Amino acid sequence: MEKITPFTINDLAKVTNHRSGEIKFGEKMITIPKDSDALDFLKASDAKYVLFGIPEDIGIRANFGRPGAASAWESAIKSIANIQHNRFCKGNQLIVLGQLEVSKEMKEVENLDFNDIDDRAKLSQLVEQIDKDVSHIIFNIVKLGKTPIIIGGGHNNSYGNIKGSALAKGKSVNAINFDAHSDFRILEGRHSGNGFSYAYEEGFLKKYFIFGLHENYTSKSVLDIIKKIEDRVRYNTYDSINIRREKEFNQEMEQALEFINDDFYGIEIDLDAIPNIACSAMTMSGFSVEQLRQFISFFAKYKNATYLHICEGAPDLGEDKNNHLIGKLIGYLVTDFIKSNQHIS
């Protein structure tokens, strides 16, 4: 897995705030020793969860979005390292693999303009390269029987997560996406708005449920496409659950589970579904943090849960003094997932 920048024990020590009488995750999380083969080490380890960062926003740029999501991994790992290691959740359940090496690609896109057709083609090509790298890494993690927890990047990375999982399982997989947007747009070149449609079209995604679509920001064409394939792609809307109260949150989770739990599934989380979170498509209206945490806890507790992906958070777009809050939120979501999933064999 040569495209990974390993996260070393020294890196972990630098972001862990040691305090007398306390044990932090950073003192217990596992890193891959220098000169060890990553795959051999993962295979031999008893730890179930593999933490992996994607510090890029190229897919977001290719989708006319505001860059900034590249910083979510750094913010998250600092917060995760300082969670308390205790009876509720233990740091030694986590192997910190490291981050995808995308510094060259990020340098390439600095001066590209998504309004220019040639530049947009270059952005899509770079997204395709990232797709290959992500799918290869996820394939290796899942093949070894581990559970990837992927942090950062745009929602373009759903494609690599789904493809890698499907190849490791030897069959197409399902996905549930907590998101204000479908990310099921037309196949017009890869970007953050069509990861699921590409995965579906290429046979890696079997069933797909979008939880909490915003009615104001879903095009008629996407709704028409979904209507034609509703045996495999379904959704509910945020407006019908939290505004008009026609549907009930817990009941909707049960129905979504019934749809996807016939096979392995990935849990995809787009932080733009939560109000006032700094991200490319920031919203003023959406589900609460508590509802998101309940959602992750609910879907993590079944054996078919294959991975967790938290994306689109962009600390760089927030006020400086609040940059740590996105990392702290991601830390809650990661531990909610582990607490609910850890007892499943």
Ligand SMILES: N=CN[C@@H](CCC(=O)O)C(=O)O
Given for the second form:
Amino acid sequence: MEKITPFTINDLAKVTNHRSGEIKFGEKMITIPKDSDALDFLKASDAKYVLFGIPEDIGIRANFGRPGAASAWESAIKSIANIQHNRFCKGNQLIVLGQLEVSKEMKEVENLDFNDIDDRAKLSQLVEQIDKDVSHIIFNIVKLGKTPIIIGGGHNNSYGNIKGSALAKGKSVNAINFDAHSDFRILEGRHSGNGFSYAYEEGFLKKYFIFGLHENYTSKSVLDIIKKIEDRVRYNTYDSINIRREKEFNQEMEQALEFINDDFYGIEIDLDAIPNIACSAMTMSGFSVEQLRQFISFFAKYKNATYLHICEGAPDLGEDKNNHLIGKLIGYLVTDFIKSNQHIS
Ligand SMILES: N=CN[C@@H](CCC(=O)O)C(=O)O
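I have the form predicted on its own already, so could you send the form predicted in complex with this ligand?
So here's everything in the complex, that chain up top.
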């Protein structure tokens, strides 16, 4: 776990806005004490959820996307620290582990150009390095029986989440992905558009359900590939649910659950499925924030739910005056997950 920059009690105090008569998450969340071994501390702690940030957008750069997702972690932790600790949700269920140390890599990619073949190869190599670190950290958290809540970063990190979970569980795992895109693109070198196809190909991902694909942004070749493996990879489309109303949102969630709930599963949330959220692939059409919150609440309430990953939000691509909103949204999603999951032992 040497690639983690811990989030200290002082860091937490700095982002918590104290108000008399109120108790904020930042006053109750648990941090790893200085000089203590993170794994030993996690093992001894009663808290079930481990919050971990991945402040990178290298996978997005390697996918010809718009950088900015590296800023989501800072925005999210500031918002989460200021959620009220009360009877509905308690801050002391959360251990703030810290963030993946990627500052050197982020510096290295600053001037790389996707259109240059050598630069592109370099970007993919760095994504592979991040994959190793993420899978190692997720492996350790899941192995201890804890539930990681991961704030990205690009959707390339689905690979490390799935691999780490599979290694910890000793078998391949399932995933449900709330996303406008399949991220099941060809194995052309790692980037944010092929985390699931690499995890599938390498035997870490067993069954995969993509919830709410945007028909306009899914290629014929990906649709053809998925069709051939429909015993293991299924999807529905946003257009068929919310536009043409051929399918019903709640029934679709039930069907997706039936598909993935035969084993451990990860919950993957790509914020580019939600309209007007600053993201690399920002959209004006998609499921509402309420539908996303209901989705997380629904899939979190089963014992097979192994982790939550929220990614691709990019406050740095948003309006200056309201760049706290993505963090605030992530705060809602994190607490929706915990509220629904906390009763499972
Ligand atoms: N994680 C996002 N993946 C999408 C991005 C699409 C885009 O940049 O337009 C994909 O590769 O399909």
